[in-house]
Amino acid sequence: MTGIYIHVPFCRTICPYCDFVKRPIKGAAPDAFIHALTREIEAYDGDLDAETIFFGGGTPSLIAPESLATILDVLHRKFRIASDVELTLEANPDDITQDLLDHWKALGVNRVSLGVQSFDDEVLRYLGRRHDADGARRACGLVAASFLNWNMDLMFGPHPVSAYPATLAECASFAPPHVSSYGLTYEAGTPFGKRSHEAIDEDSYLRLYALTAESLRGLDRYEVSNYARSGFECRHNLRYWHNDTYAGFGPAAYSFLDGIRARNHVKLEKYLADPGGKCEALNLTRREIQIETVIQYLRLREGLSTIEYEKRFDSSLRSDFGDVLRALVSRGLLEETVEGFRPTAAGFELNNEIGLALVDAPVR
């Protein structure tokens, strides 16, 4: 089985902190993009059994319902889609209407990821979002009434920082089965890159990170930044964290198939002229795949079991990485169990430290 990711690179407005590949448009996603996307899907020649489909962006909610129907029809003709497929579509609160939600459900969308970020108008203005707090509340109410499985995206760190606890309280009032909460980063190359002096300090960051887990008590933190009720974990994103295969379609989309990590053309014009053409393709070594697999699993509360590792690589986790893993245990970032290794609370907070240690792990 594989996962399908579709990148929709269009937004009504460009948020000043965003470093994803995107293009501002006034209307719906253009026909030229839909045509190129369907051509790329039709030309695909990899794994055909798919269990997840994820429309990300950008703003996938800008796809007109008839265009979404076209894309899904091509996917169903090309792939053997699992009967219990998880089909996620990311959406901006401003785009949500009951009519649109009804269209999505009729087309098979069964999970919506709503980019709320905050329920505070001052924070939303700081972030350059096109919706306001009332619009976020309205959208959450409609999505919660229409979909059993949905996600609310939140962000901590934007000013005023003091607004975040109230946002967490409002989030809980809607009882989403899944919440993703990320710290604001001031990425180079974005308008916010020149405002990095406004970033909160590390202690404040960790305090807000801890507050998220404390406030979302009805949800389990199953990954560094993701919280869910049991059974509502994002199956598509788990493919990334398990370092499983996925096929990416659309400009700048990544794929990981047959040990090759490839990326589509980033520039929209290049993609439209050559759908599916690659700007990079790396044939990863066995060692690189092993390291990436361990790093990704250790983002998850469940961690990595020795049985899972041995089944995948026909090798011993403790023999291949035991020294560095035990060193991380001694630092308090990992816990060693009978089954294997998993992150501690500190390992969630300082997860990058785990990754850095594993990248530098000596070859046994």
Contents of the next structure:
Amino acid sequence: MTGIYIHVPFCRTICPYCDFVKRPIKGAAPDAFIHALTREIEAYDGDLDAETIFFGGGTPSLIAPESLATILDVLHRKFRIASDVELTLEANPDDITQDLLDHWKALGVNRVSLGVQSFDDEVLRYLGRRHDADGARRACGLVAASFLNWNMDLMFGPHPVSAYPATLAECASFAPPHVSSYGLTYEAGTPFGKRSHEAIDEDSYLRLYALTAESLRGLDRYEVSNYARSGFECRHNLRYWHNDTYAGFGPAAYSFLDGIRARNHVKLEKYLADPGGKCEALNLTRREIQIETVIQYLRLREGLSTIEYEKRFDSSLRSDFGDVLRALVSRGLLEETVEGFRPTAAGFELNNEIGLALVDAPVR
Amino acid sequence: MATPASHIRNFCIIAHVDHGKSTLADRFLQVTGAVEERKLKEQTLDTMDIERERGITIKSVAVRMNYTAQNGERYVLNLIDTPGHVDFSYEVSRSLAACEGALLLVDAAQGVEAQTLANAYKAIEQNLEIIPVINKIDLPNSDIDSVRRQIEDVVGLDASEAILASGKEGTGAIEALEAVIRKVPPPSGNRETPLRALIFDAKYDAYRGVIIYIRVKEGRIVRGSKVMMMSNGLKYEVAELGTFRPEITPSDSLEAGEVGYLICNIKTLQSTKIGDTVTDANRPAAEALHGYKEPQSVVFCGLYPAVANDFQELRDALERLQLNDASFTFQADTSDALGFGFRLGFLGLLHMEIIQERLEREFNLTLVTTVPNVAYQITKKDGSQFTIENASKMPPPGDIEVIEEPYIEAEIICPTEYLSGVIDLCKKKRGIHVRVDYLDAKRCIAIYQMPLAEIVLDFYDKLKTLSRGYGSLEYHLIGFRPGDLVKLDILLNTEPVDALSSIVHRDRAEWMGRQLASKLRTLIPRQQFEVAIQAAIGSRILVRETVKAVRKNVTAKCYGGDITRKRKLLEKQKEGKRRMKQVGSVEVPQEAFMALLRVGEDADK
Ligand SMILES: Nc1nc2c(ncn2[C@@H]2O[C@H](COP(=O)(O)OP(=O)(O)OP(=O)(O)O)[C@@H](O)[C@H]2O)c(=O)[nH]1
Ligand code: SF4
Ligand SMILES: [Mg+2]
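Go ahead and give the structure of the form predicted together with the partner chain, now that the form predicted on its own is out.
Every component of the complex follows; first up is the chain already shown.
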């Protein structure tokens, strides 16, 4: 069983903080891209059983419904798609119309992830987003009315910081079953990279982080930046955090199949000329996979159970990483449970310290 | 066939650092054809990696050249290229003892500098014929007349026949060799009297064992004969001997007057004493030659493996390095903070840097180095006396009658416009004014007595900065003197860290404590818990600084391929952490143990 990721590398406008692979376009995602994508999917020869499909970007809501139909058609012909598939599509509020949502539903999309970020016009301008607060409200209303399972993306840290509590309150009023709220980072290589002095201090960051969990009543922080009502956790993303396999299609998409982490050509032209061609393919060692698996699981509230680890690697978690994990327990970053290990509140806030301790854990 | 002594010349090139000795030596190798043109590179004789990288000579190098002079006669010229840096001045002394003459190079733009003077005096003391060479005359700002006057007035040598040379362009190289033949006396020793050869250097070779560099003063030495070291009576058979061209080249014998090498199955450098006399075991000489003092370590520092497991590896590395270079000393030492390690002794700061670099590079070790210090002589109230080379070994203040520290006499040559700056600096460094002499209208020499400890820290850099590079320094030890000194301790989370202790003058202790604590605050990274840094003298806390705890370190997004990128990033960060030493619960970076050296930096800016 695997997951399918489709990368749609187009946006109407480019947000200055964003470090995803994308480029601006005027109309819908071009045919050349759709064509290359279908060719790539048709040539795929890995695991054919899929339980999740995720259209990410970029801005997947820029795909014309007919093109989306074509892609899904090819996917259905290629893969055995589970009957209870989770089919997510990321969308920008400006693109949402009732008509479009109806098309999506008809094509089998059953989860929409909406890039709201904020309900404050000043914050949205600071972020250089193309929509405004009213546009976000309108889109949320439509999505909430059409989809049971949907996600609202939020961000904390952009200025004015004081707008965040109101955004959280407004978010709650739409009662999404899933929220992702990310601390804004001033990524090097983006226009924001040169503005890192504007970043909020650690204490404010942690205050807003805590406020997120408090305000989203009924949702649990099941991952560092993700909150869900029970049963609405994103199954596709859980595959990443369980370090499970996935097949990625589209420029810059990663795949993780048979222990090989590979990446498609990043540049669109290269991708179009050679869909499915790799710019990088790492054959990970068993140890590297073990380390990555433990690090990823420990981003999750549920943590990592010894049984799960043993099932996966036919080896004992306590003998592979026991010393390091126990040291992390004594540093207050993990707690040991009957099932295994999971992060504490500090373990979320200092999650990279867990990774740091694990990367060179001595092999026994 | 042996060359008659009348056709041998032994000479060395001496100068202040960077005045162009090794470059001029290249020209000699070229005109005599000693090195094939295609093998010639810049500073051919600087063969160690570190010499080539830093562009300085560290070890003296001997080379033999055949030269047909303008008079048509063939001569054997034994040349020794010497280092100019003050740390390696003992190398110069050794080389001088193997020669009858010296080329004294003076940079035509820089003029006479401190080591010009110091090295010239050494040569004069040993009765060498000195030939002044004004070098780098191709430089646009060269001032030959003024340099000529300086050589006469300051060094006291007749410079009317000084050779005008440019090692870079080759000018004057032949003239210099002709002057050597004309002016430097041939070696005088009698070839028939019992053998006396001076050991002026030794080197370890992985295949041949110890190679001894000798200057045969009297008699002759033949392959297969039995020789004896006069200092300890040990006897060896001569397995191989020969000359430097510049690679070692075997021959059958070496005669009085010649410079060459000996190999006699000696396994360690330690068993060879530089300055010793080699004689014939069957027909020993009555008296040894006049040798020279062993170089003495003046600066000490602690060296610890970053990972405790590497202790044995570090010991092996030190032993191996010492086979090649006996100029530093080491002994095992322990630190509460850093665990098992060593205390090393060096001839100076540059020497220390070089040895550390070689250890890290040639043996691939990650090391933690503590701040360098000098040796102190302690007299306790109970009358006992001893020397400490490590601040943490200092007894409690109440037990101490007196602490004495090494003093040096410094000669600083600089243009007069910088004199007041130099005097201020010397005062700040607890210098005692001896006198200032004017060398000519534009330059002077300031003589100060100063604690060595003050020179060790940052004196030289400061001098260079305030004199825009024109000031130069020469110093020699003059003995120990009492000082009002105290031990300054650093505490991390209230635990004293022995490796961060230092001995400082009482008047500066408080200032230093504050500076050090605030420097450490910038060097110690934030950790999961708050770190308190305190500076203290005895039980008196001078200052407290705090490194705030890290409260947030999290990657907000981690999907798809992000994890592998993240793992690699974490690995890289971890690599950086490996350079940290766990002291109690605190991770301390290597640089922190050197913080004292950097205290002055910001304060004086
Ligand atoms: N313009 C000019 N530069 C020179 C001349 N001779 C040497 N140099 C430069 O001066 C610098 C020092 O030259 P070296 O020959 O290494 O000097 P050195 O006296 O052997 O130095 P140490 O052995 O470290 O004391 C190098 O950058 C040379 O290129 C010269 O005749 N003219
Ligand atoms: S944040 Fe989203 S919409 Fe903005 S540039 Fe990035 S991918 Fe495009
Ligand atoms: Mg040199």
